[in-house]
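What follows is a single chain, given as structure tokens, in the form predicted alone.
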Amino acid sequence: MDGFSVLAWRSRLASGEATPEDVARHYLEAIAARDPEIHAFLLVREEAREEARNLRVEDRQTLPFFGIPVALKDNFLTRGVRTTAGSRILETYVPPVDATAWKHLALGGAVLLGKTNLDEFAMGVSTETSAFGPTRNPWDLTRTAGGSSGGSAAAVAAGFTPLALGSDTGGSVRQPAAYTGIVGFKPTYGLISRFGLIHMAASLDTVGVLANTVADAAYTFVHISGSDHKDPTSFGKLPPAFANQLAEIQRLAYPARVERLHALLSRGFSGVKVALVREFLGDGVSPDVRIAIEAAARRMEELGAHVEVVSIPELKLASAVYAVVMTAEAASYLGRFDGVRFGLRVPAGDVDTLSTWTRSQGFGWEVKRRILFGTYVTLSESFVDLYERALRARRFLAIRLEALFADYDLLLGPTTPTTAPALGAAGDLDPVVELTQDLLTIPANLAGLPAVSVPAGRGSDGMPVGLQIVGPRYSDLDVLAFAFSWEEARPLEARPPFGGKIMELSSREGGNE
């Protein structure tokens, strides 16, 4: 076990051999040592440490999260914690309310150590749209730690949190996962309630996970599942038998509930079908990356499971219908920031000029970029031709996987084409080259899938390398359980060069395993 990770902590805690205020004081520690070096955070709590001081120590053996620090992406509510989307538009802006998935964690006894960076409006593959300065990747603070979630995953991968939370919409959790060598999950669609998150493209974002195992995400995905009456598109009725299996764990206290997430995910390879997508391996993929993956698909082979190569064409079509219904959903969404109801507002004579003048100011060229494409996607003259054909191609390309996983149980393939690219050449200039940076992530969310990405080794730079396991909708439990089983197969990634000197500050507070 990972000694940095939620359970480890969470054991520790039980215990009594750490208290809450313990972990919050050496997580604020590493971030206040190192942070200005990688820009993870926008905003830090210092009084987490009182806080976590103030939790009741007779939860201790019970509330599943008691005592564990939480970071989250900063498009999440937060009641009284300013909340900026990574956007000057909302600098100022202290949301009245919690995100749902922020309260699970709350209530499950979690403390709030900050805010992460992340690209405007999560409109970005590398966090160099955010208004205030890009996050560095921790294993080499000259590349990007990706977007739009970098910001969340830069702080678990540099040892300034166990867990955070990100949005995905085409990708933003497991492509900076990859780029970092963490764990990043997204689940089938609708499954997290994303009452309270700031949205980029309604029908494409989920809440997503991010952390140093499988088994941290698995613990996290389960507790903050669940339908809420706040998220019209949060699911009514699920497969019985999965419905069931969240039911059952989440009955449970701690540590009862570690013990049987662990039995159901302990299931090895042994039978299951995977099939080993030929596009993900195809143009724009680097050699390193593609040896990583294609090794372990063959490790995973030794150890029982059967993989096939399979092609699926229709993926070809992903990231054109991604680009249109995107952008047509966003420049809908972002309608409401005209400086009367939420944040910055650039006083004039009239109300256009006053939302003119405001949107001018506050917001930056790629969330403009985005509002002018997806305006024109909307307009009367272009919504058959482009927005209804691509929801046509979305649809296709749905049935099309839906109907793959009659005969495979899960698809696999590189997380990303390559590692984690140098600061300033992640593709936010081009937004064809941003295109290709989620590419092969962008699928999963159109089909609204569960999909996970694990480390896979380092390619010759010594950058990690992401493995992406995609399920059909609702085996969330069986990608978790694969990736598991991988992760329990080939040793966690080291951490980023200077993890060791967060480590001896663990040592010396006897919090290391």
Contents of the next structure:
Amino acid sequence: MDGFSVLAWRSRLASGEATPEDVARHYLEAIAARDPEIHAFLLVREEAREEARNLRVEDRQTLPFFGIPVALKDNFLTRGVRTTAGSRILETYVPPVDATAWKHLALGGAVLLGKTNLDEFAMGVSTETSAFGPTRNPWDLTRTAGGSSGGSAAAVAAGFTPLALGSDTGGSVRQPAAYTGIVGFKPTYGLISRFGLIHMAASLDTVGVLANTVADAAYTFVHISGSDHKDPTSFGKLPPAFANQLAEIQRLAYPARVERLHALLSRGFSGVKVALVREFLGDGVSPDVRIAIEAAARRMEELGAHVEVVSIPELKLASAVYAVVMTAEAASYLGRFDGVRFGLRVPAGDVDTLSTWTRSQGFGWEVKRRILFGTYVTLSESFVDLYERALRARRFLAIRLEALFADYDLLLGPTTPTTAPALGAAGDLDPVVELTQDLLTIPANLAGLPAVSVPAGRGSDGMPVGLQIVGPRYSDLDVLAFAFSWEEARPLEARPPFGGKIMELSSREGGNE
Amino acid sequence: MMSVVRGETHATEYEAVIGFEVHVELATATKLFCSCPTTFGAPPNAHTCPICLGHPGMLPLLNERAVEYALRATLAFGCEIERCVRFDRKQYFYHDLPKAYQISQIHAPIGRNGSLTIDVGGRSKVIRIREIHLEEDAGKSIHLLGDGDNATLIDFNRSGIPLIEIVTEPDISSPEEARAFLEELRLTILYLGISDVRMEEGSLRADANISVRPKGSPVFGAKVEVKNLNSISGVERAVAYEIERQISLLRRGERVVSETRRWDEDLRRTFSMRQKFGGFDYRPIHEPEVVPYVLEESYIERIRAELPELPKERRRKFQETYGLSAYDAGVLTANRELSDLFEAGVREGAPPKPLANWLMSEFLGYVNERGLAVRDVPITPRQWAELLALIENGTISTNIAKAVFQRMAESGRDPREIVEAEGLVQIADPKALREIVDRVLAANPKSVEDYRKGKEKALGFLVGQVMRETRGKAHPELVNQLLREALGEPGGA
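Got the form predicted alone; any chance of the form predicted in complex with the partner chain too?
Now the complete complex, all chains and molecules, led by this one.
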């Protein structure tokens, strides 16, 4: 798998062993061969080959993303390239600007391979609410790849791209990463500009990175993070030490950046205090997952980490708080899709009917459900009881977690309660499992904390299990360093097999090895 | 019971209870959350961008100048300041509201509990201001009605223009007070330099909430909101009409319906727009995309220190320091530039009262006749002081001074230069004048005779002749005196 990591490609591209065009061709061929059954992409850009060819050879040593292919979840705006958010209402929308996160990569020399599938407006956990059909899990085509960044996760796991961006509002990067056996990183809220990301719930949304390795995720995170004058929520006052560290790495070009980052990540487990959260391993978590996570914790302890089981009963608030805040903000955000200025317009005799018809035909069921829920919680009758109370509970939970980080460096648990479920099962999920899913990933969003999902082993069904590591705000590099150490330490069998097949394909056809 | 009710509704004396909601467009160069220009009168949708059109993926970028302007207003009206600047979303669907919500300050208006003092009929009255909040404007819809082919056109140029909404307590009780309130509010805002407050361009929009009740009753009557008020005299007329309408309804034993009415300036009456059904549910949520921030004490103090003198203080100063009448002080301060000019002239040494007279009569006449603004006339305060000094020391007569003023206004030249170049210096030398007087007397024996017979009017004619001979430069009083001396007393000899 490492052979197909961003950093491995980067070194081959720098030495001239591979050309950007080779790399683009390699991935476009893989997509053409296998994406029809997986459906990770909503749009594949054949132009990527030409754009790769047009990169200037003299930049190959220095540009940090020279020739690296990237897939973007289709809720990132791409200027001149259709962006749908997985919805009929934006089926023909061609945005006038680029999302800042993508712009950083493009300026660094990255090549856009295509736009990936997602749950409509990122609302869902299996990419099945996409108006354009579901994405399948590359490990097992009868299973979901997760959601809402299911397309991005499947694309990386299937070897269609070494790198993808997703968005994480309640776990939408980490959960599909866990289901597809890759790395999914969600940074501290506001560290990566959300300008050009079609929101779901502005106070929870983050831009996340999906990659094969922790080092790739860290390398990408460092490159695309930082304040952006177009996104005032990215203006957070960073702790000076962290800000300096970020700025210092950002100043470095390839390959100095890789070296510096490796030095930062290779800290090992020694002396790290970890809280294994009891509520993360409770009812609803399958035995397979529990065994994998406990085994991982034991291994970390053997290697010098200090692991304690800790209970955080307040976590039970998370799902309810999330449901209220997320739907209130989402319903509010979606009001702009009225058929007047952009996107779908269903013609009618008067403007009110035009908006009504456009919205009823343009939005799918899950989106409508959340609009109704979000509208309900903000009605004046329920405002104080639901919306305001949820905001208070959110602050309470954030304060509780912050207090915990006074004693522990990181929190540990599974990313998902089970391995990837069968497609079509989302509606039949055991409600306890469903709530547990929320409970695992949502606290990081409610409190704005950095969190990563890394492969931790396999279930008895052979499907990947994800380990989640959560840290305090602005501990992004510590979270990644810990995940990196785990990646180095974890048993080899935990690595996904699917990429291996692609590697053979590549050796045969690409001739880069 | 019925008789009690009837007794109340048929009361002979009623009082009006009026409150205002005033929207003021802030004169920032760019919109509240994007960098689109705010200039009035651009072609439809010329001043729009993905942010103010509500495109997905865009984020609002708060214009801090707008916050500063709002802060100036809250300080000027003596409000308590909300130190944390944050916003909420006022959500409703309307096709000219791009995001389907207006970013506003519902839960934490920047200012609360202020006041504005007005003077009506020589009495002062305090109008309490409940709150001042910042918000963005919506776009404008134009509904075209054709033959079965209706269309709605939308202009989003105004979408996102920064506004402050000033909400009063219902402290106003007459059309005159309504007028005085709006005039004073408008003037204060003009002095603050935060809006051009042009009602006809919509940069000041007032809605009046009007109810009447039997005098002394503690209960409010049904409230009627009157919109579409686009001049201050229109407000006064609309309020008067509406009070009259409501009272006559009550006198007839009918009920006032709580509703929104539109003022028609041409027909001079209000029309029902829509009835109110218990208020609209805006379902406000906290605005998650605009990061709240705290106004530092030092920043507030700086803005406070930079506040200009407000009309009320200036009026008082003009009376107390410069000895002007209340009327003169009112006229001068009604225009901030004019009052600035007056003060600058006084600082340059012009005597206050004559300067005030000159500014109010000659100067304002000149400006109004030509449709100019004060700043369009190139006369400097120093030149004003000089002109008045020339009159004071007798170099030119008042009449000549009027001509000199005209030349100054047109050319911007110094008065002394004009007077010298055109030989306008007053002839105040008795010797030189006596010769002319003698010549005029010799040439007009008939008038001389008339005067001696007691016709005082003849003297005026002779004065005029002397002035003509001197092309207006003769010192008028001296001419008078010399003529009388030469002629002796009327009726004498």
